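We begin with a single chain expressed as structure tokens, specifically the form predicted on its own.
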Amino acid sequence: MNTPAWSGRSHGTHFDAALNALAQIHHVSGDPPQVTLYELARIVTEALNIERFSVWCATEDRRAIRLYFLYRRSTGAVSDGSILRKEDFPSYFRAPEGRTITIDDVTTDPVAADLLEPYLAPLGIGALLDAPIYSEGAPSGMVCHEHVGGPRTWSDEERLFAGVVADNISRLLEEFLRQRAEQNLRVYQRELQVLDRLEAMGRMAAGIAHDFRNLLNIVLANAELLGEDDLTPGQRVYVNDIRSAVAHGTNLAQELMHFGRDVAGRPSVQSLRPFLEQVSRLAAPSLGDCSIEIRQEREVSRVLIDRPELERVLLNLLINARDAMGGRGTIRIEVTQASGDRKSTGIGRAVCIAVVDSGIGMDADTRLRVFEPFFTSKPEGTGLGLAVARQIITRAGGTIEVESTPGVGTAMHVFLPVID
């Protein structure tokens, strides 16, 4: 590809400081890859005077992009892991290809739109530079120049300095993304295989649900002429049999119909305890004698996810932990920041959500095939809840863990990479 030569005499010392530093790093074997981004980071966010500075790589399939790696310049942290899906944000996707993306105005330019309400806005941002990155030729990812506050105009020796960025991110991703970008990105594309498989099942069993649930709403309309009034004892417990196996089947066939199913969401921002007390409140009227507590220690990261999906993935553990402890007890939602030192979760920074009871546990068995379609310890279970759950969570670029030991409860952990 063909760039635009850099004249270091042309554009003031400013930037030549900042063009050689970046020519003097490399990466260092053994080092983590954040080490030299960091540097890197750095090195930019001070040239141009902004706070957030990021790397996005492409999966594999190039229907998103995985954030490798996040800097805020005034608080020195470093995130990765959130996930930007093409059906998400088609008008940043569809952005016109060139050296850069300038966008002066986050709030007037077309190509912001789709990220403004749910990303660009929350964080702050009121101004992106952003950059493609190359691999063999082709394009492999964005690197994200970040103003936050109000409008910026970017001048011409800015777009040429952030297309030198991304050049240098270019040649260093050949030399370590082999660790950790390709570890994350596998992690990830072994999940993406999985949710394919699942969604072609989800289609055939959508068609089949719809006739299925037409079928059970004569049913249940026949059932519902039957008065009361004319029925003796012993057939009002049949016709009450018959609403409760249609209301089963019902449930059932809902769940059949959203299984599978990848339909472009509206991720955003969010902010988790203020989410988690209304959650709570919405879950309260179906947990019976179950009560509810929240433990936060101290503030957590935002993350990014479509809300009423992962409203849905809580609302189904809250049940689930209900149904474990017999409707009595309380159930804990515990808030913690993760360090990324679970080596499962093939995420870095992360905002861990542990929805904890009492219960009754699960044995080994039970635990292996918690996600699997389907399989439900629950008499009038689908079998389904938590295989859409963690196709959500998937999706949103985390993972879904079960702790339990039986007799004494269950933890389910919910890990999202963190956004800010």
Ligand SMILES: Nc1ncnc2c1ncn2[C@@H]1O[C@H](COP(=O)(O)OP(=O)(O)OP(=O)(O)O)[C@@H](O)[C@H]1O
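Just so we're on the same page, rigid core means the largest C-alpha set that superposes within 1.5 Å between forms. Residue numbers count along the first chain shown, from 1. As the structure is a prediction and not an experimental result, all values here were calculated from the model. First, how it differs from the form predicted together with the ligand.
- Core-superposed comparison between these two forms: CA of Ile242 displaced by 2 Å or more.
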Given for the second form:
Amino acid sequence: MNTPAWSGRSHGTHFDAALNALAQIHHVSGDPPQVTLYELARIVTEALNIERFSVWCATEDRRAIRLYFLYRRSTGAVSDGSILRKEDFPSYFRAPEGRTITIDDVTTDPVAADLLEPYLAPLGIGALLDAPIYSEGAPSGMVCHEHVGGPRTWSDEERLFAGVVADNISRLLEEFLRQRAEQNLRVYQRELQVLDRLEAMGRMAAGIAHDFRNLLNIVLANAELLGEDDLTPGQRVYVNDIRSAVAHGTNLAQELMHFGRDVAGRPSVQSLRPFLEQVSRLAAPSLGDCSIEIRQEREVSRVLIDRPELERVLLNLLINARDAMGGRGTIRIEVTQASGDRKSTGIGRAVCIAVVDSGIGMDADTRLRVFEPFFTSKPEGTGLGLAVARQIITRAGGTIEVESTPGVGTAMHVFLPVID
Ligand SMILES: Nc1ncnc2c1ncn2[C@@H]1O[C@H](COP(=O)(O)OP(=O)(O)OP(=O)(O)O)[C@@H](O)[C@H]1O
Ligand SMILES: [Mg+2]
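Having seen the form predicted on its own, I'd like the form predicted together with the ligand now, please.
So here's everything in the complex, that chain up top.
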């Protein structure tokens, strides 16, 4: 650990004891990194008298930070895996460089402006003391000391302490990587690379789809110009065929354009119960004679995701369930707490949203291919519904899995990291 410049002139405050304790922490080979961070988080939250302590690491492409570890002092609970993209929160990510980002009052500080409504306010965070972490000299993430409650004036001593905590985290992260304790970060980065390749393909497809849709509009406009009255009954059938083919093509073009879209919208902290009730209402007109039953044992934790994007995922899953059940029956949405190993990252907690139908199910070959773009078994399908769903969920740090038995039904499981 770097010896803090101010240690020589400190006056035996409780920070001295905390600093000594921090310096003693080393990663024990074989332990999960979280065990070591847990110990550190307890010391830091105690010393600063804060409720939340979190470590965020930059993704390899540096376009986002991923929650590596979050500790809540009052409950001792740990979370991880949520993702914040830099382009969604420019005011925070463009904060002036320095040893710490000090925000005494999140409601008035311009640096917190983008984060306030979607993130800080729902979590009750009133003041922030953040410090960047470095890997091989380059910024590689952020350590956040979050005060729950109203504003708070951070003292110079607290700011210096936060900087030393960040130094310790940088040192520990290097130890984890050196000891190969941290495979999750790498696995996640590989997934993002696959996603990037898919996106490049999607962008190309979206470009073509855009022009294609314009051409279809011309075809449609001309078909409309053939006045109904001048046509023989036989010719009318041809014109109707043109119209329905154009409608199908336009739908396909629209799906493709969404698939190629690179903007993830803006994630915010979401409670699932009211969200799912709203999605059920929204979906009802498209579900024919299917009804939805929501099952949630008790209030589960919140998640960090762009609301319209999660709506899109749920709608795709519900419509697939409807199709599988031939347009009638009950679709169940089940929300449960899941253990963290079911999501792509780490050991923090996850929420599982399962959409369960009693439809035709899938054979092994279909199960393997459902997330493949353009894979469809439906005459009017685009095969993009689940590809888009997986794209959205992966971006939010989660995973989506299929469980299905032919003739019995299908359960689609969406796992999302818990944020609160
Ligand atoms: N709940 C389900 N039950 C049975 N098969 C399913 C279910 N969900 C998806 N599938 C299978 O996976 C395929 C791909 O689904 P996906 O949602 O990606 O595309 P699609 O529904 O065919 O078309 P669209 O782009 O209109 O959604 C489906 O064609 C179907 O064969
Ligand atoms: Mg579909």
